[in-house]
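Only one chain is included here, represented as structure tokens and corresponding to the form predicted alone.
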Amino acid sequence: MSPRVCPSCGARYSYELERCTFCDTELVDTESESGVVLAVTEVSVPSVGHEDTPYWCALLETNDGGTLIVKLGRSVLVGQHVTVGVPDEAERIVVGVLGTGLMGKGLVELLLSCGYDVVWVARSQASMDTAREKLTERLSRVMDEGELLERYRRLNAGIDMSALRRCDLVIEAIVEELEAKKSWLRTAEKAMRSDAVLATNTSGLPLDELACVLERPERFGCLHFFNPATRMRLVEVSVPDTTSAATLERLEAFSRALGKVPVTVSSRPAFVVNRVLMPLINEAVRSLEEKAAPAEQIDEAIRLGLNHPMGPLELADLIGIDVIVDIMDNLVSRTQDANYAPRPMLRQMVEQGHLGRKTRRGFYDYSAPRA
């Protein structure tokens, strides 16, 4: 919605809201604005069954040097421009997502707060058609049913890939399998324009073994968003030697303009986040196996010991503990290094279907709110 200005004293806000909060009188609409911020506070939305739905409140500078309080559902820092409605960004650019998994609902989210023109392809209708009520239930919690309405008609949801021929970047964000994201690759860069930009968000699978299958390499590098995307503040940026200069500068700036910090790192296995975090999940549930703590005891411990805002336990259930085992196979595959092997627990789980918070049963169970 559009800003609403209080015409007494002057306070503005970018949110439902009939009267100011200061002095009681009736807002008026405004034009939209921009500013830069002045200060910033993170909110969590709790629901019973569902994770926390983050948004942030933000006191902005404006252009003419009055102030406003804006609710936004993407993450700022003291110090950025905002714009509010839809950002210049966002109007000159179209973007593509392949795939409805977490990855992919996460960065449909937070393009769509954005205020970007989205099109959004699955595999199938009964994929997409379950993953958007799921966004739809996200969204609707940190936005009214004017800016909801809003941002779904920047929004292209289906299964044909033809349509990303409006598309100037498209981010592929299927299962993390090598032979499928070649697949996927290779028919959305055939539905694109040759001008396009097309990305993986690989958490780290072999960037030159993707890059040829693909007849515009040039064109083609990773964005590595962390879950949830909407909150995550660190793209992390590679590209395979096929790369062009123009096309790592345009990935970098992409990911400023969304409000994240982009990390350009080499296309090594599992780039630098994962080769770290790998490691450390395998050592808790090494120290789980060996009845060391309890889970939640090795978690508050990590937490508090070194300082972490979510025990490593409990951030492979946000993972899931199925791309965990992933990852480790493919850093075991490609470094020929056993240490990154992961522990039988770990696979036990992924085989008796313990994936973490997706399938309501990792580490912990989510099928009723957690003390």
Ligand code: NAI
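In this text, the rigid core denotes the largest set of C-alpha atoms whose superposition between the two forms falls within 1.5 Å. Since the model is a prediction, treat every value here as computed from it, not as a measurement. Positions refer to the first chain, counted from 1. Compared with the form predicted together with the ligand:
A movement of the C-alpha atom of N63 reaching 2 angstroms or beyond is seen between these two forms when the two forms are aligned on their rigid core.
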Second form
Amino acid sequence: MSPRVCPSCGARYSYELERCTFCDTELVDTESESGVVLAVTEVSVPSVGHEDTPYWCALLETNDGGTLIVKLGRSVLVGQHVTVGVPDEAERIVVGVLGTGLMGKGLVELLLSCGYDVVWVARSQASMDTAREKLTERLSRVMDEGELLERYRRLNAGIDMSALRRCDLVIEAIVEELEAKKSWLRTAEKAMRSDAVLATNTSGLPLDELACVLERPERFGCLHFFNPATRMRLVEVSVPDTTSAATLERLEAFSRALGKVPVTVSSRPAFVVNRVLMPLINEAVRSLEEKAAPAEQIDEAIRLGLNHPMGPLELADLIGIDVIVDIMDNLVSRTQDANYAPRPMLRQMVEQGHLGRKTRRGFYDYSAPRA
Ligand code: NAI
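For comparison with the form predicted alone, provide the form predicted together with the ligand.
What follows is the entire complex, opening with the chain shown before.
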């Protein structure tokens, strides 16, 4: 159901209602709007049939960087991601995240910002401790100490898979390696309740091969988030043939509840976005290898010539060069098309440990502030 808005006072409703409870004007349908709460005020007013009705006015930063004031029928917290028109129930489930890398951290940040209860599982206590430190640093930029404590009360972080028993949905975000994912997915499924849904964040490993190691393949699918998970609006939703229609619906609804736009795609290798992006990055690297121009100028040419917000080399640094090489290698082995093979410079960078932003060195040097 699309949210309804009052054309007179701007109140929005996420349930079937004919007239505004504040000013009795007839409501009209509207598009979903979402963003991060920058400020919120609680207001109490008398309304039709009620002496004192509270509502909340929130200032949202929208996904395109604009601001928007919305009137809500529920309280929200500063830093929370809110989608107007999404029922509160959708936000009450417990979500598990496996992995403490770039995507694991980003997903936990997104989920805590949206007010979810989160169970976060790492393969070692040391990697969890480092990831928590980074998460605290990032959340502290958008919320004060009290809010941070409130969010951390919702977080159960550790290395014990049995904690996944509480989860309604678990998202796996470990390294892009088939055998490692199979093993983690199988172990996670054993720890989860039989009614819970398991999703992988793979960038393009074969979903049917992952599904076939599971006891409940009908409750398994892919939620392919993009980096940074808190800001990127797209989620590619993809499922193998064994997934039930109900699971696909849950994955799409969950993406919407996070304020994302789910685009459901077939489980072809690398889905849609990476299938288009990987050749672009590879050709940009070839241009660099052939000394067509320095990295800054190649990126600038693509930004201005194709109207992309980021150049392919800076985007490669953001994604992680090792992740890109894994995706390209998987593409070659699954399509038998050598055109997807990573350029020699990419492999060399992985050997040298120049993996992009996460190691502070990739096509650019991040150890010092960039001009
Ligand atoms: P990352 O390299 O930052 O993190 C990988 C995580 O996997 C770390 O927590 C590491 O400790 C863990 N890990 C490594 N080897 C393991 C093993 N053998 N068993 C269990 N855990 C292991 O990688 P990132 O970027 O977070 O990627 C994770 C997943 O998300 C991959 O499937 C990747 O394709 C996908 N993805 C990545 C995006 C990106 O922009 N980096 C975007 C969308 C999806």
